[in-house]
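First, one chain by itself in structure tokens, the form predicted on its own.
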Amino acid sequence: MTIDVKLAINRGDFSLNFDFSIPSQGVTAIFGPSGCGKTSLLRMIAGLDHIPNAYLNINGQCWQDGQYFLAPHKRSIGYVFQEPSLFSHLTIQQNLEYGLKRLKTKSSLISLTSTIELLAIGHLLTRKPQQLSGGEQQRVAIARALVTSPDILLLDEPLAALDHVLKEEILPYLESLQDTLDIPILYVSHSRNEVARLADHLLLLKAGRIEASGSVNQLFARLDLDLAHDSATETLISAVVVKHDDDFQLSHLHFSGGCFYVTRSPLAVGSHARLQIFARDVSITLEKQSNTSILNIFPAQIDKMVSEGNTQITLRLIIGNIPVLARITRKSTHDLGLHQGKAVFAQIKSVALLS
């Protein structure tokens, strides 16, 4: 199944254009610079914004085909903004059952303990919102949106609002809401590493239209897209943990490619893992080192080879059958001899896991 789009507009200088489908499960990020449609493309798949002779279709289901428009109220859906939005006069169980009036005679995806359990709220719920902090708020809109049992949850850049820290204390639950949830996810950000962390899908959007869509893992790792020559540029390798060294505390991850070492995570054997490499923590050798303290090494190939102004090159290296980026000086290109096609070793000195 999946989620079909098209709509058009065109305000003298604000156009948008957008074509596309995407997957119906698992977490699809809206990822793009401020003003390139993102909430736009959000408030049309919620109905808010009534854009003539659109086009939606969610898991064959048609909101929205020319003259026909489901009005928003009558449209499955689970939408959390950038500020919670809670009623300030409500406890926060008040606020819950509140979504829950919405649910009429349908059964709820998700139950209202299960929601509470989920995303931690228990000790919460005799609190006013103004009680609360930024995170905890967040947590509750999202659990509002929940029980209401949504056919899809659209999720606007709900992290913004908060800081470093209380960021890094809501991403678990955003985490938690993948392994849990059997519904569509759309997540607007402007936030790589919150995209790195939870996306499947990614939908990348540059001046009002589509400019690539395809799984996140494929689209980190393409040479023709801004993505791969910031200054973050990292790629994103799906692996399975094998094994779980005590004496070193280490864990394996398997790929195509070979094994990982990486610091013991608490993941079980057999578990789905996501691993994120930065182009600058991969090194390249012509022969495979023995005495160094790098653990990961890998045999590669070159696969392109792109400028980075006059000091540096990004290369996409072929591991396996994984495409991974490196980001080196010219100097070491020239002195290695390196092309197109070349073999190497990848010498990948920093991992993290994450998930």
Given for the second form:
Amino acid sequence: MTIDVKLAINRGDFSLNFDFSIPSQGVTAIFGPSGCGKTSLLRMIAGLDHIPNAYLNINGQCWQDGQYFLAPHKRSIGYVFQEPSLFSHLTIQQNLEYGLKRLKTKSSLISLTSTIELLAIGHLLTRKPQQLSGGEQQRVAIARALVTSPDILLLDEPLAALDHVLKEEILPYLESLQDTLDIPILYVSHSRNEVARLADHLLLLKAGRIEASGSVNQLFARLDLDLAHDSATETLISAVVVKHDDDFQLSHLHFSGGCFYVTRSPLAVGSHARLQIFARDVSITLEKQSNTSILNIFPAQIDKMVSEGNTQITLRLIIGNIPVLARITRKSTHDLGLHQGKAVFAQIKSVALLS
Amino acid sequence: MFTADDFSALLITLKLATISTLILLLLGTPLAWWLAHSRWRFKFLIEAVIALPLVLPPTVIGFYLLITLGPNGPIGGMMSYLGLQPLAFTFSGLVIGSVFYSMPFVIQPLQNAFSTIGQRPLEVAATLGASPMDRFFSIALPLARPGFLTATVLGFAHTLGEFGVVLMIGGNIPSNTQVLSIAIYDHVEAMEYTQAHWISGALLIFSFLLLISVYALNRRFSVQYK
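How about the form predicted in complex with its partner chain, since we already have the form predicted on its own?
Below is the whole assembly, all chains and molecules, this chain first.
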């Protein structure tokens, strides 16, 4: 099952040129700087903007092709805007039921009750939107988009208008969405942190065209993309919880290159997790250190090296068969005689468990 | 206190204001909706035409309507040809005159209300499966309620106070086309100041109460919708 999009607009200073196919499962982040066409793409998929001569196919259903254009209210979508945009003349309960009442088929996969529970908004149902905080309103907006069990959920920077505290309040709900529901999510964002935490697949946009498309783990570790040359450059690794060490309060997570030790996680043994390693937290030694406080040390091979300005170098290491980025000084590279293909040890000072 | 003619003038005035306001709401709502959402580049022309009654002397509007609707005018002539009674000097003619005269007072508040709502709530409703008609009735109308209240009361109150247009097009036929504002004029002409006082005072208090209720209700709505 895929989402296929083809569209082209050329209006002087504004041009979009998209032609891609992405898997319609999990969370696909549409990531890029402001003005790169992220929101235009989402609005086109929802049918809110009619772009002539575009093509759109969701899981084998054609929504737009040539002259054919399916009106937005006939598309099975859930859309969450940057602002909650709740209907101010209706109560929270009525807001949630607005879409349900207009469903053609009554077979809703997700019940109203479970959605209310998932987003923890049960205590708000009788209130009016203007009596809610910004974070509560956005949770209601997400629930409202979900209760109709749409074929696809479109989120247009749902956290951008919220401050840091409210972002952290809502992110866990978004993370639990993908675990609980089997609805493909397109998530527009310009926040690297949100992408790292939520997305499985990444569609990288730059100046109105697709720069790259692929799994988040792979794209984050590619040296030819801007992503790898940020001060917050990070690598994401999928791992499985294999054991909890209650004595030292650590969890052991296995991946193809070995085993990570991280702070004891509440995740059950056998569950999948995503590890985040910042490039600046990875250092290189030529021999395996035994007298060090660092727990996570892996044999690695240098795959590629790229300069960051005059002082620093980003290395792409391969651990097992997993790429990991490291950011070190040019002096260290020189002193250690590092070169492409060399076998080294990667010492990872800190690892964060994202989910 | 009030003469029989005064009473019939009162009834005619209320009937005229009610019918004109209803017609204006029916015709004005789609027009205001179009004005609020259209991106047509010559839209300002229509807006200027609608605002004309705000600046024109009512006698000018009345004069042109009289010319158009009278037996020798294009519409009046056609109606005579079809064997119908020309509209000038009839109650129907008064209604047509009032509709033109009070048009900006109904359309402008509606247009403002629809513009204030903006596209977003309608887009949200569309993504939740509401058809364009459904979106209008379930979202736009309730959200524009303060605008409708203002439009209704202003349209009604403004028609109550109409003088020039009515005089030109309706003549001054007691118990047929004589409205309150003209009855007052007649009383003053005839030096019947007591009668003029009663009617003027009643109109003043009635209009004032109407406007108080609009502003009070709108304040309540705007607090609620903030």
